[in-house]
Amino acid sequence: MPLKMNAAVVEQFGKPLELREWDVPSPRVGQILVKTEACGVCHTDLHAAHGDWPVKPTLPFIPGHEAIGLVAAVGSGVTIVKEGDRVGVPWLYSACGHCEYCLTGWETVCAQAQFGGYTANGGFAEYVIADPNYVAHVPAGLTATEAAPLICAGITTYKGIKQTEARPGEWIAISGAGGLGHLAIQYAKAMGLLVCAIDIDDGKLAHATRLGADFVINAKTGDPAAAVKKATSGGAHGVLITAPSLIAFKQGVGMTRKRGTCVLVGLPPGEFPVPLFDVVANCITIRGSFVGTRQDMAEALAFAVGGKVKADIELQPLSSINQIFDRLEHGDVPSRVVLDFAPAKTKNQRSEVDQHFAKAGAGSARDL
């Protein structure tokens, strides 16, 4: 008899999760199975669940593209991991590496890239197979709850700060205070930014201070194209829009300096509103940014273990994963929600595991 694991389910999409049992998956050559210890939800695990992109995932799948867990068995051939590493399955689950962009550190836009949580099953489970070349290294340090939001939404914003190529004393106005745009805040304070942040919520604006924002704008209260032209005297040099929203990639636009670069990380549905004259005359570059790099990876954990970054996160079960994308579609999730596995397991269970892996040719799982 396989063994069996709990994990939420997408059945039919644009439904509740089913929470059911599912066959434990035995790690292939070059593959590994993680014990799953905690895996942040985010916004995209919603969209992967209603299907709202042009290419869906294959129906049934497991969400969840933030599993940070240990490993518990490895496959044949592996040799850049052991078992027992506390390791991410982020959202790039592998690519080909050997493209011209895999060559050249894009491996994000890799025309055969798969993704965690949507062409492969993810960590709203208590296990998921992982390819080893790609997953996150989890320094010392950190724990599992802690890390998790970070090998998405850490690296996604760290990386669009990058692409804006702000230099240090210079401006970011960062659009959108929550998730995401709470860490990009704290990201851009210790690369030495100064930073501006606009959001329409007077606390999530308050949290931005006690960050370390240098000027808050609530969009709601006037133009805040102009309010951040006047604090930055010009306009900021890098601008990086988090918020899921049309009106915000058109103000994002009215941000930026002249030869200054708008980056987009956020995904609306609809057509970006682009004031062509402004951007032709001001010589403005707008940017999109994808997640990131294996190595954007790694920077993006190194910042957390030195204390300077560190998400806000709210624990919550498994079980309950429908009220969380309820509370998601609602816009009622403050900052990023994680969820915990517990990982007590008893020896008996341990063994059964051991046994079952050693049938199969791949490595133990004496660590879960």
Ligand code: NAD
Given for the second form:
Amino acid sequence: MPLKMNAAVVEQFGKPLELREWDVPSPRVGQILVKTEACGVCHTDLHAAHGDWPVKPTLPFIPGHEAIGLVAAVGSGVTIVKEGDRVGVPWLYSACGHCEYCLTGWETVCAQAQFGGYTANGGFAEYVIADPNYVAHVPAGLTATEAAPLICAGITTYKGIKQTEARPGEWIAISGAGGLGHLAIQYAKAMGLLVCAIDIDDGKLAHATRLGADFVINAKTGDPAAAVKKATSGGAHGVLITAPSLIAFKQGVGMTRKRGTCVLVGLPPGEFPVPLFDVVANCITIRGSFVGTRQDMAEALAFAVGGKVKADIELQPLSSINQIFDRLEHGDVPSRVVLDFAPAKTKNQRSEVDQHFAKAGAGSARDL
Ligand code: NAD
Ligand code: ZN
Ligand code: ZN
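Mind pulling up the form predicted in complex with nicotinamide-adenine-dinucleotide (NAD) next to the form predicted alone we just looked at?
Okay, now the whole complex, with that chain kicking things off.
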């Protein structure tokens, strides 16, 4: 009889997640089993549950790609992590390791890449299987709940800012000041940039100011591209669009300085119009950016250890996932909700699994 865990499962696209029992998975050769301590809730999880994108996950699946936990068991052949290590199970779940992209530090675009909480089950569950070669190594000094948002929202915005090629003292415009954006502001300030934050919610903009944004614009009142151009004397050198809204993309291109770079990170379904003449005549670069590599992960986490970046988190239990999704969809999450699995420790089934590992020792999960 396999042991059971609690999980939030997408059974049908566009429907509430099912809170149900799921077999505790067993790590195969080269895999690890991670006991989830915390998992952030990213807007991507909402896109995944809605089936928003052209390549859809196979139903049923467990979302969540900001999972932090302790290695509970290791499959045979695993040497890179050991039981008890604190790791993160990110969106970049695994890659082939030998294609031209993997070999050149672009494993994020590997054709064989698997995605946590999408093509592989993720962290909205008490246990999650991971590839030890692709987990985040959570540095001492960061708690699980603090680290969770950094392994997607943090790495994605840190990498995206680097991709704008904006240099210290130059302007970056950050469109969307939510889960990704509130971290982007902090990374950008830590990287010596001048920051303009754009959102459609005055509360998020007030928070952006508290986090160090040099000025803020509500995109609902007036023309945000014109406002950025005026405030920066010609446009931002770098633009990072995290807003899950197509209109923000056209506006973002419009606020880019001549020869500047507009980096697209938000992933609302659909297409947006590009003003071709302006982009060509002003030598503007428009660039997509997709999470980050394992090296980006280590760098992004190091900023937090140094205290320069700190995620603003609201802790909630797994059982609240549908209310959290509802709030995320309506822009009612101030920064990041993190599912806190600590209260679940008292549950009978969890302790049953824990006891199993305690008794059987390393590699025990293979017998589950
Ligand atoms: P979120 O809901 O926490 O934040 C989105 C923010 O955008 C909110 O503050 C909202 O008020 C604001 N917003 C909405 N419409 C806007 C507009 N027109 N102009 C300016 N701001 C607007 O979402 P999140 O978790 O930060 O994710 C944002 C997007 O980034 C999602 O589409 C997600 O899928 C995507 N994402 C992409 C990557 C990647 O690797 N490229 C990684 C993670 C997330
Ligand atoms: Zn994410
Ligand atoms: Zn590859």
